[in-house]
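Have a look below at one chain only, the form predicted on its own, in structure tokens format.
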Amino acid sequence: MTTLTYGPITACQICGSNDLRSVLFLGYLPPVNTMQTIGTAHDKQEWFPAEILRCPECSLVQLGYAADPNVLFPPDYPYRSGTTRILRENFADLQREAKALLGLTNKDLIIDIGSNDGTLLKNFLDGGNRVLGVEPSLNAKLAEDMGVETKMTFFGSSVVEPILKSHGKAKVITAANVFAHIHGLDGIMKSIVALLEDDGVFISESHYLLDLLTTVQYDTIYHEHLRHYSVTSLRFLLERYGLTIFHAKRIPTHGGSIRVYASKSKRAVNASVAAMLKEEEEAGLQGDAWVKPFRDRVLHSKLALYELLTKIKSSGKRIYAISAPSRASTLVNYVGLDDGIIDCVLEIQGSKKIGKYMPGRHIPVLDEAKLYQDQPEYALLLSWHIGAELMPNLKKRGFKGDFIVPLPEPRIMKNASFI
């Protein structure tokens, strides 16, 4: 196995290219699940550089920084994707897709790499199939508890004889929410082909460059996220390594991602893969006109955000943000928000992030029942992509204030209606 070396990326992660040219800068930010206990006494904490480039041979947007995975994804990792009702209406509808699409059947191994805590499996298991994930974080436990076969490792070449042996080969693999943290792409897609059928089919799941760059979503930059796909970028690694895409789709996860099909034997190619393609040439992706008005938009939203609170703050009211995803941190450190402007961030109970404090910053992150309690005047949606969700339920509960949505245009929220 290829010994995988990390720190500045200098050659295009599927081409190789030596041309990659600056999108964005958003200046050093700290890995976003690396979380130190409120009370205890600051430690050093490593930042790494956070620059979006592009690659005009194959249009594929990447970080310019490789950190190690092993400080990326420890084995107390705490992200769970069974705790987000999206996920999980989204995972349900990917093994319904799957199953119409591909014909399974109770024969067929479906192998998830990156399988978290084995929300997406548990569907295919549920279904008559047999499953596999593999996943490096104590969350393959959990998989287990819910009857998910689960190798915790990293995916890579040293699982493939071990699975071949045990299992044989794959009628499908997932990579949901994973694909584009991977380091290593070319081992990675060879060991995926070598662990596909024949007629084996790879389906993918990443967030959407397109919806990135239309909303704004500057927060989705951050180390776990080495590579920003378009299905132009993706269809140009897939053909490298013999898959051809037949079926595209966006889906609501995450602010907006694809999911997208690849087979190793040809397959009717749906009208999706064409009408995609279209829509991002029509859109600029394969040139660099974007570029600098995204770059804009970016300043701009952080400056406006920065009035909004400053009214607010200025006015004596107290702000306390709702939900601590990855996201949050990039927002929160290239914004520059801190505990004087913030003054906590919210969880629902039984998260891992309770009692921690927010990645590279002072706010505590304490229990949702503390926004019931104290009332706060508004409440910063760092999970902004999920307002929609979130609004409601935690009016529900019994929250009276406003919301702020920090993105795509910072803006006032009451009742759900603008302001």
Ligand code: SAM
Contents of the next structure:
Amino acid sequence: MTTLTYGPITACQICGSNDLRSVLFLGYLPPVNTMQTIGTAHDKQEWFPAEILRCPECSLVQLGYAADPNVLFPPDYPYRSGTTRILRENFADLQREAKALLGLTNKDLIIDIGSNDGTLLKNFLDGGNRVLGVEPSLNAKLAEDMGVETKMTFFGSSVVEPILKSHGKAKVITAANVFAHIHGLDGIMKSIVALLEDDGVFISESHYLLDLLTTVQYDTIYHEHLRHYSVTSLRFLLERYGLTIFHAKRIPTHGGSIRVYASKSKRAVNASVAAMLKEEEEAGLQGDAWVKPFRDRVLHSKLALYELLTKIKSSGKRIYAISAPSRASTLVNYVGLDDGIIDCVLEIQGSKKIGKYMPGRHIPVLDEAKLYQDQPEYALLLSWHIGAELMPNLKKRGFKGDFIVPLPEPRIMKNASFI
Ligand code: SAM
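For comparison with the form predicted on its own, would you give the structure of this protein in the form predicted in complex with the named molecule?
Let us now look at the entire complex, which starts with that chain.
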């Protein structure tokens, strides 16, 4: 077994090619979930290079630096799947779809990698399946409280034997918004294959490269995201381990993701697979024609946002930002926003981020109630990818100002559009 090392990535994470080409370098960024407590003296912290690279061999777009997962995913990792409506609905849909496609029975074991608070697996548990989560953070305890059995550890080769002994093989292994996050793909893939039954199925959900490119989602570039998958690069990866993609579809999570089914045994391949591969080919993902226009759009978008915000601030108006998802850390750090431009970031009551500073910044994260008390002129949507849901909700709760949507192109959305 090779020991994993963290640091610069010099060989493609899928095919091993050393011919990696730079797409975009955002500078150095702090880990998105390392937030210092308001009122304590600022301590030193690590920043890591944030460059994405393209592999011309297998077309994987990937980060150029692997940070230590113990830094990225500490026990008090604040993300909770169950707090986002779109994720709850997506996981209910995943269970319905998997059940219909695979004809699951009560004997079947479903393992979820990165199971977080158990939101995904609860659907399978309620559907009558046996379930097991693998999750290193303390969110595992929330899953256990719901009856979702969870191993509180990182998924990898060390969990294979214990799981085979205690639970046997799995009919389905799911990995939602985590399959792009784990360093050491070879070990992960071998572990998945070893844990799957002969007719078992691996279902991954990952943020989609095509959506990243078309809607300029540079804010999804951070150290948890080691790989930005397309169906093309996923097929290349999965086939190396004997898994065949038989169904793929777009799903709305995280500003645009893909759900991909791959099996060990032969299954009829849904037309969706060829359709998505064709769309990616037409978008030129296998070549490099997209690189320069994408880089230009990112720069243009950053400059336009900075200009818009500084104009507003120079006229004496207040800008409060709404919500502090991981991607907000990249946006504020890359664009260079500080507490002179954004007065504060607001999170809903109960968020573990309240009372902290934004990573790498002096911008305080406070309770959303402040928005309705202070009525700033503008609310900058850092969760812009769920803006259609967010804006009417903020209006209903009493916000009277206008919205600033930062991406893909910064723009002001007037109050009246949401009433
Ligand atoms: N799957 C959930 C979802 O889609 O909402 C959680 C996604 S969250 C971005 C990533 C989760 O994977 C975190 O809960 C993190 O602690 C966990 N994680 C990170 N590395 C892991 C690993 N090697 N094995 C298992 N879980 C891991």
